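A single chain comes next, written as structure tokens; it is the form predicted on its own.
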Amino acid sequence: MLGKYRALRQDQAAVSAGGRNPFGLAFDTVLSATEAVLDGRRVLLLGTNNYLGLTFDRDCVAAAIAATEAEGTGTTGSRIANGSYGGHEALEKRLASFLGRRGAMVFTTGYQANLGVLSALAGRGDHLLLDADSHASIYDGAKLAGAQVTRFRHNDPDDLRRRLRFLSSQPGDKLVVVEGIYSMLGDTAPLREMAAVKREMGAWLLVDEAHSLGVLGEHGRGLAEAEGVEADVDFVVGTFSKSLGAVGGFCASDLPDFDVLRVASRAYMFSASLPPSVVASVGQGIEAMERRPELRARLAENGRRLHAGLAAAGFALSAPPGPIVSLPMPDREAAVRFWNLLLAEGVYANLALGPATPGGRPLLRMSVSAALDTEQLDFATAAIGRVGRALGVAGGGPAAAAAAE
């Protein structure tokens, strides 16, 4: 029966031979949102997306054990079978308010948002659009709705439009799915091109903010806000697993008729709903995004610090100062080796492979945190550094070279 996974089991096992397995990790304990103990060692967490710190905040960690004394550890199935805590109904008009939406509808990942939202937006008849550097979550919806999937290249509005174009003439529905800041790469979407896209062609539009909640924008509501173009975008989704500290999906909408997807979503209808615990601390970690701008904007210089010591030590960065800061390997050889002696320096980062990357290239990911102080941050310059250094990734070296190509 599973056989067939004879080559992914080898390829996990080359990678395991290199020192530990990445994908197999676990920490004896965690210890705050930037520290955890490993071997009986404290490691820096530099790969956790844990983007303003918010999973050991006080007010929500005391919002979760309040909520779990109240109405207990979970829900023991759909919110379609079993009903609606009144804390669902609650968050659901907290979270549509804070967007700034008539409606909103929470899944229990995020992952499972995109899954339900993709499959229930698009049939067959209808075409998606999807940016070729999406997540994962968006292909699979994709495969579930049955729609035409149309690829356009990474971040290219025209591209977009030409493709758009050649499916003028055909009937049906078109989405395009873009997101606010891509997970590999950090990089964010045109948006403000791509609305105009959408605009002129008479399409919807998607924005995965996955990455972007709560660190882009005046008030933390994305990319979407940063570029004035929320009344462009007919469908924001996004999880509460990163900048909110916790687990868990939306989607919002201000379509007159968007409850419906609740009966037209099967990953909404038939997945246990969000225990009492998670919804308590989603709701007050809103509040620390809506009270809390000072969070925003320590994430903010973060990035930029970690992002201009990379770059003066001569790493080659895949896109601007932000909350993600990818590094390109020469090969994966070269990205596990960083990997592991990088976590023997103390630091604990993303390794990244392909097929999960574009162009199936190998990265060293890390995630920078509010959470995270300015003697953390120089410790993990500097021990990135030295390992960059040692094999040649860093400071011109032909291994450098070949990852800056």
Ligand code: PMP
The other form holds:
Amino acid sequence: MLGKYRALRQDQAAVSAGGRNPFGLAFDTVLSATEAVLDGRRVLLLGTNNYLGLTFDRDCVAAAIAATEAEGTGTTGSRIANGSYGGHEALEKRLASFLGRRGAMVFTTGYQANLGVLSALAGRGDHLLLDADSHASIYDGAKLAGAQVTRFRHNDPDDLRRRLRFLSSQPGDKLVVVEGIYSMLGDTAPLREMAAVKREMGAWLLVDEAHSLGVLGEHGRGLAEAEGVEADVDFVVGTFSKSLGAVGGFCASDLPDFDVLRVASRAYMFSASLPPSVVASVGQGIEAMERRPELRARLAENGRRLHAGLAAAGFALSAPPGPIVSLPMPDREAAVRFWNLLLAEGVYANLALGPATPGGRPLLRMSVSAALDTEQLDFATAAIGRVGRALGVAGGGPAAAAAAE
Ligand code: PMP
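Now show the form predicted together with this ligand, given that the preceding structure was the form predicted on its own.
Whole complex next, starting from this chain.
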């Protein structure tokens, strides 16, 4: 049965041969939004997606505890079969009002939100136009939809227009799917141009703001807010697992009959709903997003500081400053060595390899958090610089040139 995975197992063994298994790492304990203990040693967390640092926020933690005391540890069923709790509906209203949308629907993970929404919105005879660098949950949702899938070149509105034009004589709805911030390289979609193409060609637009909610826009509503094109976005998808520091996903929309998705989306209908603790902490997290814009400002400042420090150390960087800072690696072996050596220096980052990365190129990926202080960031920058120089990946060495290509 598992014989077909021989090559994959060998591949994994090769990745682990140089040290630890990067895909099987388990912390002894997580101490805070920025520190954990690994094999009895403290490590700095620089690969968490914990953008606003809310996982240990006192109000979020207190709300989760109070909700567990009041309503128990879990809902033990789906909202369709077993009923919603008041908190689910209140959270949906809160989210809709935060996003300025008519309605919102909460899923148990962000992955399920994409799976459930895409597969319910687009069926046989419809068309899904996906950015080539889309997250796995978007590709999987598209597979489940049964619609015709067209990939367009990453962040290329002209290629999108060409492909929509080609499809224009065909019947069926056309739904364009893009992300706010792309999780691997940290680049943002050219959303104003994408929205113009969508309008011109009469398509629908879904934006997955998983990495941009709470991060971009004056009020933290994401890239569409930052670019002033919210009116062109028909469906906003997002997750509670990053800036909101919990788990869960959502879709929000202004479409009057949006609610029908509750009985059309199988990922919503056939999976247990979020537990009261998560619903409560996410509610507090939205409160923090609204009332504490300084968290967003701090996150942006931290992103700039790490980016500037690494650029000064001679690294090629994959995107302008932002919450995600990725270093292209010359090859997989160098990436694995880099990741292990950095961990030995006391800094945990993400090793990202194909097929999860654009073009399958290896990356050392970092995400910053508003919870990191400047001392921690400077410590990390110095450690990354040392490893980069030792491996010739920074400062113009031959490996650095290969990585920059
Ligand atoms: N969309 C994007 C763009 C993501 O990066 C992720 C998570 N990495 C998801 C959806 C899935 O979110 P979740 O982790 O909440 O399932």
